[in-house]
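In the form predicted alone, a lone chain appears below as structure tokens.
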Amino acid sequence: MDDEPRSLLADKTPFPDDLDARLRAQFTFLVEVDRLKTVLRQSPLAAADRRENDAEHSWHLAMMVAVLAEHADEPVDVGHTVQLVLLHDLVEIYAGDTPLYDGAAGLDQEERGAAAADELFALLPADQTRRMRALWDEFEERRTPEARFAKAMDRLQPLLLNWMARGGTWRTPGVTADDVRARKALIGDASGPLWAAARRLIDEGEARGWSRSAAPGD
């Protein structure tokens, strides 16, 4: 295993030596998370013929929280939920994206994510390191209404993009409409109305041939 310190983006153009130490750490972190713009996801954009990146995905989730929070089964703090969706994928800067329908890649996803969280959030001042890690853990564990709603948005957003693409990742070899339903079911943990709407889109996509129906006996 390579124990060499990771080269940071901020190292390319070091900040002045007399910069306040706390600000230096915060600026270093904020520059480093610019890498999120380079992490490609599998979902196709609705507005262009390319895949979205993680930063675009996180922004879209924040917008979805602002617009759809009224449909949460339990009241949620919108500001807190936005924080959860903005930082939930930051770990993929170091851990990489794990496609939802790639079972093999998902086997060590939790371990890779935790290691990346330890490394990335440690760039911040200690108090913010603890807070960011606590927020990331909250999202992963879905132990609060805000975390459950944030996770629901994380599953709903690609569904909307796949609908616009008339299938998108629903057409992944070996994936059926039932697999899509199973992977998206946790939307219902946070919002009955949004899960009903999501099921309607999945069902209609299957009817239109945008996803594979399971063969009898599958």
Contents of the next structure:
Number of protein chains: 2
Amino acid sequence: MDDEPRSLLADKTPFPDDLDARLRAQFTFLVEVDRLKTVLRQSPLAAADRRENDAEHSWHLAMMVAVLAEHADEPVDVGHTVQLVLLHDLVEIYAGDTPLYDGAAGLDQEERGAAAADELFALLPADQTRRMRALWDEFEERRTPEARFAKAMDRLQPLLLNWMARGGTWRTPGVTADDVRARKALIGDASGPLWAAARRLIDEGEARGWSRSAAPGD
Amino acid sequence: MDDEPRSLLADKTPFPDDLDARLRAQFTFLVEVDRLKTVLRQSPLAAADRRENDAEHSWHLAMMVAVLAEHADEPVDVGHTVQLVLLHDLVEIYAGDTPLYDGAAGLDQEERGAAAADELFALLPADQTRRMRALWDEFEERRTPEARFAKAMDRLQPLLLNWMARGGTWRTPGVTADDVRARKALIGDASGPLWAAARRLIDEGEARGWSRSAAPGD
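Form predicted together with a further copy of the same chain structure, per the form predicted alone context:
Below: every chain and molecule of the assembly, starting with the one above.
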């Protein structure tokens, strides 16, 4: 993190001075999070030849929650789970995206994420700072059925995009089908049927050569 | 609408034949809605020099619901309101975006939207087709506090982006500040404080010349 205070998007066109202070803080945050639309992920879209951004990804997860919640092993509150996925990547506005198959970048991911959460959520009125941080912590800690299901969607969504792309990030150099299975196993913490379907897609992708089978000695 | 059956994204890389039928229908829908990421709106992003797409827009509305729900004149269920905004633009996948200030295009918008909803939601298992359609109808009809608040967010979000762009679509030829006030008045059906703030931004934008004041005889 820099020592310099970060310049905010809202500073470019400041809101009128007489705007209510609480609303000004909320609008400032809501403008700042526009940056999520510019954080690119590794995943290729199914509908166009470009990479996905974090805002699109978060929206897609929320749709998946609404459609797939019935497959959760423990009942989940759909509205609450949707809120978890909507904000789970917000900290990447300041911390950046960490590709799933980049082991080194993952090492300090937690620390960078927490610092980014502190900075971003502090733009809100204090009561909302606490509430957003609690939701973000809930997602990260995966101690509730909702958080486990939200995390499962975060793993399943790029798997569907990789399937559509006939490989996608499964083709990352050095990554094997077993690596994919290991990274996706969190789906099984939330839903037996979805984990079975995910494994079916991973197995079939490996059989078709869209991911690399581990060679002897790997 | 064409008479030819529309080809689906999922047809490009069909799921394995032995996938459970209900899951296959749900995955097919969830892949098809990837198209929302390619439907461009008129609004310019605050964070980058490009237009916004519908998936990003829908995500942004959901964040606004989570942060601004306290300003609703009638209490709203945040989780339910978030679900309304997440799917409110889905039908544009097949019906296209209708710019707010394009009066002619708005005429058959309702009819095209309903036909697109029928086609898109029919990809889901029948019980979910009905549920999604009910949510979409709820948003369109604005008879619940949640639907009115969702609609208010749909009007307020591009207003914030236009403010940041110092005009944005307010500069559309033929559009006056009074047109903007008229199109945004739905915000007032959901929240007095948010409508007051919106009017303040519209008034200030007009004073700064970011929108056109109605000339005598207009």
